[in-house]
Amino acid sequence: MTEYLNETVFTWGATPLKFGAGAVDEIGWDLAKLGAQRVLIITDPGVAATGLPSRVADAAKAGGLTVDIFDRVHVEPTDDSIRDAIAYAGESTWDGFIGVGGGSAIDTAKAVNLYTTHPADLYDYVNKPIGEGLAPPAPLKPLVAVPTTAGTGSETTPVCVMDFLELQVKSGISHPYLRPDLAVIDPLLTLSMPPEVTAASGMDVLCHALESYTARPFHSFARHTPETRVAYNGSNPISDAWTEQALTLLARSFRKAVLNGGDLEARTDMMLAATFAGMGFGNAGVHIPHACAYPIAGRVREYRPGNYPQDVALVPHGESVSLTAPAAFRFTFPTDPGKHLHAADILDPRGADTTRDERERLPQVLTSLMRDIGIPNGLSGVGYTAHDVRPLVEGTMQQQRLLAVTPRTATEEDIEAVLTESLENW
């Protein structure tokens, strides 16, 4: 056998999907087919007012299957959250799982899936150096996803992310176990989404197919043996084919959804752009904005965005994302100039947002893009300054998992650096 000092070998997986207005009434005979019979929807209180999750659980029932509604999930999830809805879905049996709503629902399913199959502490299956990073010792139960928002691609991936409250940090868990074993995509369920969300939720999208798409690639990795293979295994020839996808159609209607939400064409783009990205940063994993961002969304003080809960401060995850993106690829640039362009000339196909400077071209895409759909000015815009940029950084460099698909090594003075830059993007 050859011997390889690098890898050479990457994998790629995805959800099946069923996509298309009116996919969502054919439910029932898609979760019987998957073998289940006793299914819990697990879902968040604002979706749950709109009907969609009794809409899908009479789809269930009419395909001959009990179904209860769990309408607890916490939009961005904490280990609180998670915990309560563990505990619910304990209390019963189920062999099987329904995520309705954006990427919290889908992610708080995954994990009720987890820990009601194979019970464990919380901190057991979390990704080092928060929790332990224990591999689930089996397949879990069948989970359907029904996402009601074009964002997180949650529907796709084999991660979910969760608030660990007391730590002021966001971390997950990751392993190919927790893909849904279908994803029902129906661009209906999105035309009532506000401005708001959709420009948070959208710019998700974006940042999956960016940081998947400049992500360090797979060979540069050293060799992994079967056994240590990990989800997220680096930019690779099929997630860059359906990153650029998603960035065509962001390029398309990304503003258009924002301004329009009734525009169902738009929405239909967008719900194939979340999709697509999920099925590149699925695989090939995120870097430096996401890894930002869950400190960010974890040590938020005071900022409530528009059409999100008011009772907590929160940050959305999109938004979260998003501000640190234009100084995040502006210092990945070196690695792969030509990649960063070339995302930059889709989305921008006109060369609307021009500069004498490479590597300040994507960057003015972003902020130009960001300026239009109303997403916050930097760190600033959500509350925070120049004082907690240190915390900040602390809380980054804990995800390891991310900085490592990072394409140049990124230290903590890079990490201050990328923050620093970023209280302001224009």
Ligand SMILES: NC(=O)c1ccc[n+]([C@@H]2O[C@H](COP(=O)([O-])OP(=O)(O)OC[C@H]3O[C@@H](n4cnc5c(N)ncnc54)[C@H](O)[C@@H]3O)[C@@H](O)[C@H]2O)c1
The other form holds:
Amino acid sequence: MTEYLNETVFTWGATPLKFGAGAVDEIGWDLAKLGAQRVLIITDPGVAATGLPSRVADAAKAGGLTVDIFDRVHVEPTDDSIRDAIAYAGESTWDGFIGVGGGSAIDTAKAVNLYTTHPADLYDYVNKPIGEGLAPPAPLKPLVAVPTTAGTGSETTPVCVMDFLELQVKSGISHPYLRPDLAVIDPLLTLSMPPEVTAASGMDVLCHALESYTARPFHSFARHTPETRVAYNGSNPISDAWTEQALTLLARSFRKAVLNGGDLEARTDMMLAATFAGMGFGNAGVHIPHACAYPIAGRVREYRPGNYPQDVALVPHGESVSLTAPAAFRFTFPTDPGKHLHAADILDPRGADTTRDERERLPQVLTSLMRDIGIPNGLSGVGYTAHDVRPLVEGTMQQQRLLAVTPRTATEEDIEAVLTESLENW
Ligand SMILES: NC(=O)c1ccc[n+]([C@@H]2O[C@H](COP(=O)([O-])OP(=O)(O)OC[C@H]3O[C@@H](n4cnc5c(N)ncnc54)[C@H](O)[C@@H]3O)[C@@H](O)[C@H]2O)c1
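Follow the form predicted alone with the form predicted together with the named molecule, if you could.
Following is the full complex, with the preceding chain placed first.
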């Protein structure tokens, strides 16, 4: 066998999907094909209030299935809320699950599927260093993901994220078995999404696309064996193609979807963008903005964004990733100026946001968009001060799985500089 020092191979996986207006009405047929007869729908109270999960249940029942709905998912799931969902599901026997909602509901459905199929202590499958990082022993039951936000791409990823309340840190589980068996992506389900959720979840899509596009290239890693090759390969020609398409759709429709939620064409573009970006980052990986987002969300004190549940303080995932994005792309610019400038050109094709300093072009395009759609102004906008930077650095440095695909080594000092620059973005 030829000996290579550097990686020459990348992998690319995706969930089979059904896309389009009305796609969800066929879910009974799809579930029966997957061999599921008794299914549990997993959703959160806000999504339940829109009536969408009942509509999915009716469509599944029309296919002859027995269906129940669990609607207590916590928005931004916590270890406690995941345990609650697992306990509920464990009271009966299910042969399939449907996650209906944003990333919170779909991630909870992934965890419920994992822990009811292969029971274990919650920490057993959680990524190191928070958990034991054990691999599930065998594949799981059928899981269908029905996203109602255009955001996380959780419907196509092998990842589930949760907040460990006492540790004040977000972490997750990452294994190919977690990837849903089918994503039913119906843009009509996003028409009821409030502007704040549209803005935050759309920024998640944008950061997925930009981070995976600028990630460390797969061929710069040391050669893996088939057993050690990780899900996050680094940027590669296939993920680049998907992320460029996602950026084009975002340029056309992101502002429109926030300003006029009833614009079905814009909503369809956003759903496609989320799917394409998911296909990119789910294989290439994400880096600094996502690594910083975990402690930014985990250490929140008082911030309560409009149109999110008001019972607890939270920084929505999409906001937490976008707050450091301008500074992060300023930091990564020297690794591949061409890609950073190309991304800025796709997002701002008329060059409305022009600057003579090439390094500032992408940060400027981002801050202009964030201002227009109502994203808070940097870390200070969600209640952090300069005193918080040190603990945020420590939390970020724990996310080595993500930092590994940063295109240049990010030391503690570098992350401190990114977070300090991000206290105010404009
Ligand atoms: N698994 C992954 O690959 C992955 C990737 C990124 C983020 N995440 C996780 O996903 C979560 C965030 O998910 P999200 O941004 O999709 O939002 P979300 O699921 O947290 O939902 C946000 C809010 O929007 C409401 N909502 C959702 N869809 C709606 C609709 N159509 N109409 C009316 N209200 C609606 C919900 O009730 C909730 O109040 C975080 O926990 C994050 O860590 C997971």
